[in-house]
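In the block that follows, a single chain appears as structure tokens, in the form predicted alone.
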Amino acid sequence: MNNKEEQNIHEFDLNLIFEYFSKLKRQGPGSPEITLKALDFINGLNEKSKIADMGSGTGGQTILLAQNTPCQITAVDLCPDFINQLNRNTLIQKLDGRIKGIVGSMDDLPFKDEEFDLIWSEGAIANIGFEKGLRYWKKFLKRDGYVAVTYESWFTNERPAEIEKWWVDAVPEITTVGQNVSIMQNSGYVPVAVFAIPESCWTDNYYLPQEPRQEEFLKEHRGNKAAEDFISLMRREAHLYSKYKQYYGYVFYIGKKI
């Protein structure tokens, strides 16, 4: 393996990955039919419920949220371009009496305590840890209210070096999908549901969306090695993601704070 293949995507410069990203439908994997999916295990929300997206990119899980839900929502992400985006696009679907965008940090967050029934993050916890996330998030929860997450995880308890370097380095806490479940618990939720999100969320909508970016994004950046360098990053994910997909995945995690 050359040094290029060992660059983990926490060298780059975020402004360069969130140009990138910005530009792509979805930040992640995960489909429409995914989220409605996980909705459906969250019982009780109504017109006085207020929902907290974590993470939430340019938001396509929070119009979908929004459309289904008549919760108010506030999506939270570091960006600017993602909220910027988001907020534009709840503007288009006349969701903006119901939607509101802020950027911010997932570990920083200026709510007030037991003020949401629902936290949501997909594919975002891992950028502040899995169990911190719950625990932290935990006191923004009223009781009895819920939090639905998708993170990386261990389908298996043994997979090859090759694999398991790549992921613990990007992800230095991963696990089992059976060691998450007690991590939930542990911080102070029943698990509610548990279920990994299929192949086609990773390959029909994350990498394969990808492929004109990738081109796009180097003719933007000709001659930046940290441009090309990315590329190569987000390329060799797509290529080992098609190789050892039995072993990992996005899982989504629903509990219900105790």
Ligand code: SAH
Second form
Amino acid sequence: MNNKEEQNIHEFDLNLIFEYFSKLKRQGPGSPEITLKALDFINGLNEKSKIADMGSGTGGQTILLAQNTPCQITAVDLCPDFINQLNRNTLIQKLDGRIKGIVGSMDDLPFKDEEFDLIWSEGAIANIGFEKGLRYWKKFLKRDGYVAVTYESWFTNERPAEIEKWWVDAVPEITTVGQNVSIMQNSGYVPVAVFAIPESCWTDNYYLPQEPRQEEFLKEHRGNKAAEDFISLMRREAHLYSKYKQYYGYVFYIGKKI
Ligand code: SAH
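Form predicted alone done; form predicted together with this ligand now:
What follows is the whole complex; the chain from before opens it.
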């Protein structure tokens, strides 16, 4: 293995990553259909209900949640550019009365205990840890409130060393679907629904739109080694997905606070 292959996502400047993804519609695998499928499992939301969307990115799923519930939504993301875009999109969609985007870290939240009926998070919880996130967020949920997150998970008990190394470098705690259900249950939630998101969420909605962005990004950063290495990493990630997709994916975990 050469040095380039050994680099992982944590070695890159966050601003470079933010800049790359800010021009993409999605910052992680997913789709409107799958967001709505997960939302179907949440009962009892009304005009007084409050939702937090953790690691919202530019807000693809946030807008959809607002369009399909009557609730007030607070979106949280570490990246100010993403939150600015989200707030702009919210205005365009005339949802600014119901969505508020704030810059912050999802492991250090400015919320009151038992403030929310639902905590949503697509493709983001790994940044603070699945178990840590579930345990920390629980206090912000009302009793009988829901958590709904997508998280990288192994589909099989064993997998080839190449893909094992890639994901353990990126998400050291990555484990199987079964283990994650146990973690959710041990963290104080009744597992309500668990399903893997379809391949098209990764290919059509995530990797394919990145291809023109990669060409553009390389032009914008001509001669910048870090930018070139970052694009190689993103291309390798997409290649590994096509090679090993039967072994892993994002799984939606929906739980109800006991
Ligand atoms: N939910 C969006 C974005 C997923 S990408 C989608 O599915 O399209 C992960 C997001 O988490 C990024 O927007 C990143 O800026 C954000 N993020 C990473 N660490 C974070 C943290 N500690 N607190 C809040 N957001 C974080």
